[in-house]
Amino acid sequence: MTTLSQQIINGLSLGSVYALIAVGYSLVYSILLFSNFAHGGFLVVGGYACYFLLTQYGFGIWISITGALVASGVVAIITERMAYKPIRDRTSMTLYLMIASMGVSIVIENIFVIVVGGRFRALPQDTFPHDLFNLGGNVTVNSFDILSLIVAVIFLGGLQLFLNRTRWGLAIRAAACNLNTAGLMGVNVPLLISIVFFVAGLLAAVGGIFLSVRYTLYPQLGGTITTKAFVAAVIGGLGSLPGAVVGSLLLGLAEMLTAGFISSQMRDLVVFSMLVIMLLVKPAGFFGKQVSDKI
């Protein structure tokens, strides 16, 4: 029993984390219909953007974070411009649109390679407290899970917030049901994308920092992360932001249960075990619409 409640508390500061990374993904698939398997790389860009504002320009921390969540931001901005727009011009097809995302996370991957070099680094251990909290028997919680949890709270309510109470946030959401017609309505679409995407930086930014701190950090940290948000994100139903929260914390509680009761080496293979029966049993995912096709 007390495996279990452990291994669950963890589960739920994992999967938050990874709701973080998984609502910006499915953001932009809700405007955009197409997988955007660079934003792991806007997650690399927000945890080295901290790494070095903290360690090599000694910022404090909030002004390091704060320049990490702009500057991942900003990259996304700059990403859906000179990689996506000019084939969205061109073509109404969203395959090509995944296909560039696959080469442009290769092409930040190796811009990290190239400048800052392939090694691992870590966040100062002081960067976040890390205080044990006894919660009885013998489960404990580590603050650092708790600061995790509460901060994707935070900023996944604020999103929530501002697409429920802001005329930005009504025009995304006119936009995911008809990015045409919502253009016909008068919505400034180049920037409702250049939002989105900002927005979607913004978050992975948060999620590239907590993965930071729990694991390491190195330029390929992205991908490996990518792909556990877009297996979030199917769970939950592409296109869905509480279905990217659900699937998350599902993804989250599998891997700390399989760790904590079988093995951490079957944790992927569970993870993917589940994509796999999820497009078997419900293919639009638990929140999703039923599509053709998911790209």
Given for the second form:
Amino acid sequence: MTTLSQQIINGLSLGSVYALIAVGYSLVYSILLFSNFAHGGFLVVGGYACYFLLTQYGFGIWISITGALVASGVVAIITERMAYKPIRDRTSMTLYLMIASMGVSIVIENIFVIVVGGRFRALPQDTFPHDLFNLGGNVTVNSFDILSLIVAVIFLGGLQLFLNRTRWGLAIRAAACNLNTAGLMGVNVPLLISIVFFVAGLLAAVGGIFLSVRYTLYPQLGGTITTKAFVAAVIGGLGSLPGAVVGSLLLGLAEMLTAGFISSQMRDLVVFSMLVIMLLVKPAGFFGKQVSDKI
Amino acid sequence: MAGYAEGIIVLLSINCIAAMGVSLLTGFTGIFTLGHAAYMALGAYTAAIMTVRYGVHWLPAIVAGGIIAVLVAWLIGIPTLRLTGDYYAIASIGLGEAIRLILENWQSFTRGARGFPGISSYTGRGVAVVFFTILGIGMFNLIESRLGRELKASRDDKVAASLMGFNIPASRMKALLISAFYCGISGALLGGYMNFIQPSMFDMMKSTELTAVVVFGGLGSMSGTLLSSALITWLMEYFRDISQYRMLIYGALLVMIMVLRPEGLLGNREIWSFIPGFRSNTKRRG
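I have the form predicted on its own already, so could you send the form predicted together with the partner chain?
Whole complex next, starting from this chain.
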């Protein structure tokens, strides 16, 4: 019983970190309708920016985190401008975007391999609170888990407010329905897409910082995590933000429960079987639009 | 012949066989896969286990590698081929990674992540080239056959193709099975060349590479696939001295091709359709 509640809390905390990443991915998907494989790269950029600002340049934690978020967002915008925009300008096939994004993810990963080396790094342990406290019974919780849960809620809530209360939020929701029509209605589409990428990069950086505290930081971190964010987004429904959150939480729970009760080696296998089962039973996910192509 | 050149020829043949398989599925049928390295892994492990543990001759072992890949593809294909577009691509990532993880965790049978050593080097230059030639001739005949036209029709317009009376699900399944067979054979040959296989050799990166090669060459161009496969194999060898930068260059190349020439090297034409006066089926379709 103790293990169960402990693993549930761990699962929710891990899931909330996945949610930050999956929501950014889903946001891009909902506007441009392609799987941005470079999304994991943004997360790695955020992680490394935070690491170097903290350890190398000795900035405070808040400045380092802000710097990481901005760095990630800017890299996301640059990626979009340099790689995706020229492709969007000449063709409507999202396949090309998908392959270009694979190229970008390889480039980002290997820039880090070359510049900082492939070794594993850890953010300094005292950066974030790690005290254990008792939740009644024998359930002890790491305050870091609670922190990541709270931060994820704050950021996702902020995103929700941004999308629902601001003019640009309205424009983004309109573009999610139909990008071309939104453009005809006077929305500045290139700026809108840049904003979407900035937000996605920023959220990925938050997720990246938490993941590099929870595990370690290495250039290939993005690849594994993006795959999980895809799975979460598909379970929730591609392009649906609430879906991405629900899918991520489910995934985090499933992973931690598997690790706690079966074996931690089975975690990834469980993740992929969830993906396959979901695609078989309900390919559109819990909150997705119905797949129109029925043949 | 010098060992280095021989190595390149063997690798080239192996890569081309796998690329032809993926080209049939992605270029000619329009099913975008990101998990085909798993079929290579299945072929490689089948052949390795059969030859090392059961002392089977390498030739039936290679063929068995292809057949196991086909069987698994069939099991996987029944449910997943109903999916389209990004959904199949994402499902194929999941399935490919799942197969790799099973190979990695099935310690008693596959020796897990440490890899499977001691495979006899049965893939020489001769074997690789013979396999490549036979499979190549088969593939070029296939894409001009009735099935090939059916696949192209279903790629270009599914509704129209099914109105013409084609059984689209069945032909998509055939394309998947054949492509899995090619990848299985290619994996089995790779094991015989490297003498050592490891699950991490067949990860998502490898799958991406296979699909990227096909797109480089031009979707719907089999000779384009072979050309780009040769070009990339050679280029990767050429950059071996600056191996740190290899993947970086590879990624940048991928982006640049998509930006500058998204239709790939040859578009959807075969290479002989560029020769003046040479009429071919593929050209008339364009």
